[in-house]
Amino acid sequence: MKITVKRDKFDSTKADVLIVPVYQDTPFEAGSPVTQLDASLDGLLRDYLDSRDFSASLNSTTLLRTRGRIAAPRVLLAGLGKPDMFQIDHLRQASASAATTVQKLGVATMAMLLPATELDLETQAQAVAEGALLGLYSLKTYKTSEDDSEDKPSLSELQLLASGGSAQQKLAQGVKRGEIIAKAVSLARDLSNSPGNDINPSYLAKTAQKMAKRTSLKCNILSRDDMKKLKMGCLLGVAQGSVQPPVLIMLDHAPNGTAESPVVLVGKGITFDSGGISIKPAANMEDMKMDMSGGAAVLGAMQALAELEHPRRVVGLVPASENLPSGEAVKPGDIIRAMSGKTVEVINTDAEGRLVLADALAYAVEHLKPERMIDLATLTGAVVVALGAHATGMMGTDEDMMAILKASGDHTAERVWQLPLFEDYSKQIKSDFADIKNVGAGRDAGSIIGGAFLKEFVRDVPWVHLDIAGTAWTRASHPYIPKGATGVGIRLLIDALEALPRPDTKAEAKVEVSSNGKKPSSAEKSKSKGKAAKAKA
């Protein structure tokens, strides 16, 4: 579906459906577009809301026939909930709910009014684009037949209505950003939803290479032989049980060829995780095709950063492998040597994600000299027990970056929650026979123990670990997140990296907020680069 911005009036647009976002229990403001539309419809909207047949609660929708009173034959009311509770994600959700409702009608075009809000037009347009495109996402690659709706015309266009030239330009900018980000999230969802017999480490490498050809990114792939030369014993150890060769994918976004110290993003790329010799239970093991969701998020984020022409250098690393049992697989009790030189006793082969990340982090520290690092991984079931599906577990040594990620999580609705990483936890991974072991004793603090293990390989580089095991996959549909892979992390990373002050500024990396407590738009942030305001208490 394409999204266009048109200078058109609500009563003259010829779209098949006109979408009108409305707040709950709120009178129409005098002179507002909704009030004017209601007048053109002879009070139809107000009467319908007053009747309580439609509550305008968040994500509720109702369809009205206009009977020729305006050019559009239908009006779809989309609920935003109560105005005092409004957040930018409510507009994202309302856009998704409206798009999926309209799609079921079998019409081709829809137009949308924007609600009355303090948010700037670019931010609103981006939210509408993200919501609609991500709400309509589906993976149809493996479907050989369609459902009963195959004869209906497909929804092909969403029009945002602009009142003038300046509004049209701002809306167009927001739409472009939203489309770029939604495309990146959809890429990550495709990779994580697709089966492991197609999506293997080599496939991820080819995906990165194709991405580099069509963007400004530079791609380098380290092979098994390269890893042997670098003595990446942890990544090689995980991979030795599979016939699929491991790869370490590197994508470099260096604007104007800059050689500045990069921000390094590292994503776990286990394309199928059986647990290895410590094999997982059979129930739901098919979902383990998504164990590369951290790697998929890094690939998607790198694509978006290139297309958005992000001003700072960012390098994405994806250590990719399968984790399977075989006669050659690493065994519990084996001791392997990481690239950093540390020896690791493998207690549980199902704690493999931290092993492949360890060598990738060590490689970044030694060869890329990063400004800071962020890793994403479906690392532990323990984080699901702790936080469920509503927040990503976060820990690390970079307090500034974690504060920015916290604010970006609230803004993008990809929320994070910080967990402690006290030195006491590191004591739990000391091994009797090697430097460290890959799990602690028992199940206590499992997610934090995973973070403590990774901390051993970052040296003094500021670092954040994001455990997305609870947020990368969903069994229940949400307005713009269908069942399956969520693509979590991409919108969060883009927002956080754009809020990160440049290293050559004296401003501390504090979270920016506007005077009304709302996170500023990208346009506002670009006007005040390097400046940092105090975070809202």
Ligand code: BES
Second form
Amino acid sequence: MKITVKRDKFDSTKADVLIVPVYQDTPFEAGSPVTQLDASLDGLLRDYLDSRDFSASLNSTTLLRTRGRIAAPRVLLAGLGKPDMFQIDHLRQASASAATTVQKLGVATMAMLLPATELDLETQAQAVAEGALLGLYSLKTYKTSEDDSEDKPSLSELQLLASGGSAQQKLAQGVKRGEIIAKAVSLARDLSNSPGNDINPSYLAKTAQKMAKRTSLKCNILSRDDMKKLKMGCLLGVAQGSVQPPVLIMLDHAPNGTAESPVVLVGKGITFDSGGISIKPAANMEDMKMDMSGGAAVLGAMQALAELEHPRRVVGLVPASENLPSGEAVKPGDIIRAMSGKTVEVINTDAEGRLVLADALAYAVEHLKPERMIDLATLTGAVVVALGAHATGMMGTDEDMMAILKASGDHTAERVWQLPLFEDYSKQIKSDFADIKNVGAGRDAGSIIGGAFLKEFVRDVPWVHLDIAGTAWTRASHPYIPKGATGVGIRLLIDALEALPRPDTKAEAKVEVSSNGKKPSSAEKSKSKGKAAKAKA
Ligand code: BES
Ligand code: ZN
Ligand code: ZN
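Having seen the form predicted on its own, could you give me the form predicted in complex with the named molecule?
Okay, now the whole complex, with that chain kicking things off.
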């Protein structure tokens, strides 16, 4: 679906449906577009809302025929919920609810008014674009017949209506950002939702190479032979039970060829996790095709950073492998040697994610001189027990970075929640026969033990670990997250990377709180920074 910005009046737009976001139990603001629209419709909207036939609760929608009173034949009221509860994610959700409702009508075009909010137009347009595009997402590759396609046209255009030239420009900028981000999230969803027989490590490598051809990114793929030379015993150990060769994917976003220390993103890329010799139970094992969701998030984020022309250097790493049992697979009790030189006793072959990440993190520390590192991984079932589907587990060595990620989680509705990484936890992974072992003594603090294991490989580089096992896929449909892979992490990372201070301005890492008590979005922050820069010049 294309999203356009038109200088058009709500009553003259010829779209098949005009979407009108409305607040619950709230009079229209005098002089606002919705008030004018209501006047053109002879009070139809107000009557309808006052009748209580439609509550305007968040994500509710209702369709009205306009009977020639305006050019669009239909109005779709889209509920935003109560105005005092309003946050930008409600607009993202309402846009998705409206888009999916209109798609079911089988019409080709829709136009949308923006609600009265304090948020700037760019932020609103971005949210509308993200919501509509992500709400309409589906994996198209494998269904040979569309269930209810009939002869209806499919939704092909969303028009945002601008009142003047400067509004048009701001809306267009927001739409562009929203489209870039939604495309990256859709790529990650496609990779995760697609089956393990197609999405193997080599496929992920090809995806990264193609991405680099299309963008300014540089791509380098380490093969099994390269890993042997680098002595990546952990990544090689996980991969040794599979006929599919492992890869370590590297994508470099270096604006103007800068050699500055990068922020390094590392994503777990296990394209199928059977558990290996410590094999998993059969129930829901098919979900483990999505055990590369951290890697997919890193690939998506790298694409988005390149297309958004992010000003700082970022390197993305995806250690990718299958985890399968075979006569050659790593066995419980085996001791392998990590690239860092540490020896690791593999107690449970199902704790493979931390092994592949260990070598990727150590590679980054040794070869990339990272300013900081963030890893994303579907690492532990325990984080699902702790936080369910509503937050990503976060641990790390840098409180400032975690505060930024926490704020970005709130702005983007990809929330994170911090767990502690006290030294005491690290004691639990001491091995009797090797330096460390890959699991703790029992089931206690399973997610933290995973984090404590990774911490062994980051040296003094500021680092944050995001355990996305509970947030990477969903069985419950949400307005802009259909069942299956969520693509979580990309919107969070982009927002956080834009908010991260340069290393020499560390004091600015404090989370800003605006005068109305709400945290400003990164878009708002970068705007105020821009203003400050202009004022100085
Ligand atoms: N990929 C799994 C974690 C997982 C579980 C992700 C459920 C999403 C949903 C990971 O490799 C794993 O199996 N972890 C083990 C670790 C344990 C053996 C210490 C787990 O969580 O059971
Ligand atoms: Zn596992
Ligand atoms: Zn796994």
